[in-house]
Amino acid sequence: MANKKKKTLTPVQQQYQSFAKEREPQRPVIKNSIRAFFAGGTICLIGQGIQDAMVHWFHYEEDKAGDPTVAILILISIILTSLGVYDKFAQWAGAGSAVPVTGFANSMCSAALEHRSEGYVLGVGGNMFKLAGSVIVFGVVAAFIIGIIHIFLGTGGS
């Protein structure tokens, strides 16, 4: 590698950087953490209660009921998102809500709503998947080499 020089501040930086640095708020890293892991916990124990009620009222076998479920929690996000209110639980859970699906949800309605007065192609369309398009191209990509790491590897496939 080229022979890069570091940049050495000058005493005027380096004592704004200490001023920075005594002032900038401490982040509750494991308050944080507690709230995420908890938020994005009864998240999924919400999923899991809604997966074993279509096993049990609605008569569908286990490996099947995950579909419904799915839709349930993405329809149950988008309504809250509408409503305001999906967005004030996001504040304080932090990452917890936007690791399962309905986070997912909540960007592409967000979008949605906030693009709306542009028009339905240009407003609604154009900007609800500049987001959830990246993680719609991943999902495919990474899903194709896994694909392929199994065809490679004898374990899938016919």
Contents of the next structure:
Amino acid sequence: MANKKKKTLTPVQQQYQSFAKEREPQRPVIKNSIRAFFAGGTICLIGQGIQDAMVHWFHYEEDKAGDPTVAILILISIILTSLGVYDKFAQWAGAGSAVPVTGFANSMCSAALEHRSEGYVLGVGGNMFKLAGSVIVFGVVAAFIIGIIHIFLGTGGS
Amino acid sequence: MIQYFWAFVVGGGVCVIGQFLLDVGRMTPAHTMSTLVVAGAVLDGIGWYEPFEDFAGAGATVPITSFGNALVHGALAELERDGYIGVITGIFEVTSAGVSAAIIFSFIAALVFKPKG
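Other form of same protein, the form predicted in complex with the partner chain, not the form predicted alone:
Following is the full complex, with the preceding chain placed first.
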């Protein structure tokens, strides 16, 4: 895609693009990945703890305990977002804080808080799904297509 | 105890994949999340997500990939039970806990808190 775009540019513009690219700061991929690994791993570890607590004390079945666990993690994430803690953590952790469901909740909550001044209907209601919306849309469309494929293959729910 | 170890390692691993998509693939966070959700959906479509969950526990249910998995899971379960219309009615069957919780708590937060930072 980048190449296709380049063709429509004048030589000077192309020159500038390569000039800018050379001076772009290198991303510390290794350091970011290590941080993401430990942050994400820790969140999953906490999730595992909650899940086990659900099974032990609230007598959920092993494979049903995931739903309340996710809800509790989301609640924790939203409290931390409201206190301004989660976003600081997210800056340090990168994808480690964004990939778990806590990041999904964070994106919704921070959008809700940020647009609060525009009113509850247009601001909070309209902007809550700004980032989370793409996740839901693509998830649902993918699920629909996979469902259709299963119908055609005749392999109903597996 | 071994379950906790795998939850940590697998959950961390999924996050590293996300970080790679961000840094090496130069994707925006929204593209990264959408890719991971679709990946989770496809994995469940071919029946690999459930064994993955059994193996990694929260390492598989906490990352956003499990959202895609849950969408497909609901759709396929209702497809089995109610026929073709189940593909549409079942999609939010399983994920409703997460999505509802996120909407409700976010709204309450917006009522109570002011933005920080």
